[in-house]
Each structure stands twice: as structure tokens, then as C-alpha cells.
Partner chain sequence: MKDRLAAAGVLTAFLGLWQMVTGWGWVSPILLPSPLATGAYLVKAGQEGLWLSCLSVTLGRLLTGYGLGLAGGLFLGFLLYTSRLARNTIGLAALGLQTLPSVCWAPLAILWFGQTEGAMYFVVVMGSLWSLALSVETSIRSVPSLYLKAARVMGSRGWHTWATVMLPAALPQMLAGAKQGWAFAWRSLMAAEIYVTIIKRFGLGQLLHFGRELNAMDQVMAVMVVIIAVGLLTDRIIFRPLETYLRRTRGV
Amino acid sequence: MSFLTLEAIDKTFPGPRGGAPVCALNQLSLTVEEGEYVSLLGRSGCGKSTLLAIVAGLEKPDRGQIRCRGQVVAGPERHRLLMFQDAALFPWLDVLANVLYGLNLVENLTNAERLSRAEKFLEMVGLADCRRFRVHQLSGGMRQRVALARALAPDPDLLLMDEPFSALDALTREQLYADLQRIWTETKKTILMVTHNVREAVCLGSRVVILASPGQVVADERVTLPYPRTLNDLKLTAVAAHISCFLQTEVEP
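Will you show this chain by itself, using the form predicted on its own?
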């Protein structure tokens, strides 16, 4: 049994101002194995974020079923955590308190154990020396590092990431790519990430799944390049060019 299974998922939203309904997902099926890093790639409006929200349990499909570790996904819970494009940190808390807040989801931990785990993940994202900083004192990249530490600290089975780097400058993104590859290699966490950036998808993902309107999988490519990867690697550029062909045509490969 696969770690995550989506079976014939349909999702339609009401049209704006009483217009025609909008089909976000159409008979979409997908499996993800434990420990995979799957990049969901596609143009705006192809249903990527809707799919992520359904896996997180924040939206319900009209038809179809989602299972994680064999259990039907019926709503949000701590073993499937969603990291947004906006870091969504609490500005009245310092860095350490923001990470500790995520650990409130974990039962049967002492305060000392929560503190130890929060400090461990701040160390992992390179912010151990910034634990007492306030949110307004952090750069955009540092805020995303805090958000990543907060998402990882409760030890979710599945980490969902919705375009987590799109608001950052190019240099900051590349540093975070390196950090996330290292963290994924260390933790072997199962990750499902939405992006519209082809090279980002290839740089990070062990698989790249391409969606096209109306919410269907048109390609599923395994990326066999060794880690760590960099955007300027010629082999990575070649794989990205190959995958871009599917985006340009949006037809069955």
C-alpha cells in the first residue's frame, strides 16, 4: 500500500457572480511513497493548491477518496502539516515561541522535551542564534526558515508546501534550496510541494508531477540526479527543459 493515495478526485467550485462552475480537479489519481519529495508543477489555475488543500484536509473533494497510511483523510490533523507561501508567523512571539507553538499539537511531551525539540529544529535551519529575535527583525528568508522549523518540529508524517519560496529573491531561494535538500536528506520526510517554477521542481523533487487544466495529471517524471543539486548544473537544466515541454503542450506525453 502506498503512503499517500488519491483516487479519482473531483473538485468543482461555484463560478464567480453566478457564472459557470469552475472545475479544479477532474478524476485526478496519484500515489506518493514514503520518503519521496514530490514536486507538483503546473500553470496557474490547474488545481495544484486545491489538491494540496484536499490532502491537508482543509477542503473536501466532491468525489473520490484520499488515504494516508491507509487511513481515509477526513479533515486536518497534525500528521499532515501545510506550510504556506507566507510564513504566517505570530508577530507578538519571538522565533523560539513560534516554533514551540507548533509543538502544542504534540501530546505527551514535557515542557523540557518541547524546548529541546524546538531548539533542535532551529539549529537544523540555521537559526539557533536568533531564537529570541522578533518576527519584524527577520528577513523574508529567515521567516521561511522559522516556518519550516515550526512545521518540522511536530514530526508530521507528511509535509505539504504551497509555493514556499515564490516571494523570495533569487539568492535567498537558492540558499533555501540547499538547506531544504540537506534537511530532507537527514529526516527522510515525505514532502509534497506545489510550485510553478520548473527548475525549482527539478532541483528539489525526487519526482515531478505535472498538472494541466482541468486538474489532471499529464506527466509523472522521476528525477534521478544525485543530491545535492544546484540550479546551474547542466544536467539539471536538461531535465528541466525536458519537463518544460509538457507544460508548453499540456497534452499526454
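What's the form predicted in complex with its partner chain like, now that we've got the form predicted on its own?
Keep in mind that what follows is only the chain, not its partners or any molecules around it.
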């Protein structure tokens, strides 16, 4: 039995006033095995964020079913944690308290363990010195890194990430690729990550899934390169070039 199965998911949003409704997902089916790292690629507006929201249980599909570990997904639950496209940090808390928020909802941890885990992840994203900063005092990229720490710290079984690195500089990004690969290989958690960067998708993903408008899977490829991978590896660049080419020629705008 697969870890996560999506069967023929339909999702339509009401369109603008007087306009036709918008089809975000159209008979989308996808299975994900435990421990897979799936990179989702696709043009803007093709339904990637909607897909993650449905898997997280925040949106209900019009038709179709999502199962996680055999259980039908009926609502959000902390073992399927979504990291939003906008950082969605809480402005009434400081950086450390933001990272602690999800950890406080994990049972069987002492407060000391929570604190040390929060600090560990803040250190990983390079913000150990900013633990007392308020959200409005952070740059866009810093916010994204806090959101990443907040999502990783509670150690969910399924991590859903929506363009987690879009606002980062190249150096920080490559550092975090290495960290994320290490965490993923160590904990064997399942990850679904949306990205617009093809090389990033190939560098991190054990599988690359391409969506096309309206919300269908048009390609699904396994990436067999060994981990840890680096962005400038020649083989990786070749795979990425192949996928870019596919996106340009096969996926209609």
C-alpha cells in the first residue's frame, strides 16, 4: 500500500463575477511511496499550491479521494505539515516562538527538548542570532528560512513545501539543499515540494512530477542520481536540461 494516494481529484474554484469557474485540478491521480522526495514542477497557475492544500486537508476536493497511510484525508493534521508559499509567520511572536509554535503541539517532548530542537533548526537555517527578532524586522529570505525551520522542527511524516527557497540567495540556497538532503536521508520522511527551479527539483527530488494546466500530471520521472547531490554536478545538469526542454516543448502555456 502506498503512503499517499490521490485518486482522480477534481477541484474547481468559482471564477470572477460573471466569468466561468476556474478548473485548478482535473482528474489528477498521483501515488507517493513512503520516503520519497517528490518535486512538483509546472507553470504558474497550473494548480500546484491547490494540490498541496488538498493534501494538507485545508481544501476539499470536489471529487476524488486522498488517502494517507490508508486513511482518508478529512482535514488538516500535524503529521501532514504544509509550509506556505507566503511564509505565514505570526507577527505577534518572535522568531524563536514562531519555530516553537509547531513543536509545542508535539506530544511526548519536554520543554527543554523543544527548545533545543528549535535552536538546532534556527542554527541550520543560519538564524541563530536572530531568535529574538520580530517578524517585521526580517527580510523576505529570512522569513522564508524561519518558516522552513518552523516546518521542519516538528518532524512531520509528510512535509509539503510550496516554493520554500524562492526568496533565497544562491549561497544560502545551496547550503540548505545540503541540509535538507541530509535531513531527508536521515529521517526518511516523505516530502512533496513545489518549485519553479528545474535544477532545484532535480537536485533534491527522488522523483520529478510535472503538472500542466488544468491540473493534470503530464510527466513523472525518477531521478536515480546518488545523494548527496550538488547543483553543479554535470549529470544533474544534463537531467535538468532534459526536463527544461520537455517543459518548453510539451507543456503548453
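Take the two forms, find the largest set of C-alpha atoms that superpose within 1.5 Å, and that set is the rigid core. Numbering follows the first chain given and starts at 1. Please read these numbers as outputs of a predicted model, since none were measured by experiment.
When the larger part is held fixed by a C-alpha superposition, the smaller rigid part turns by 18° between the two forms.
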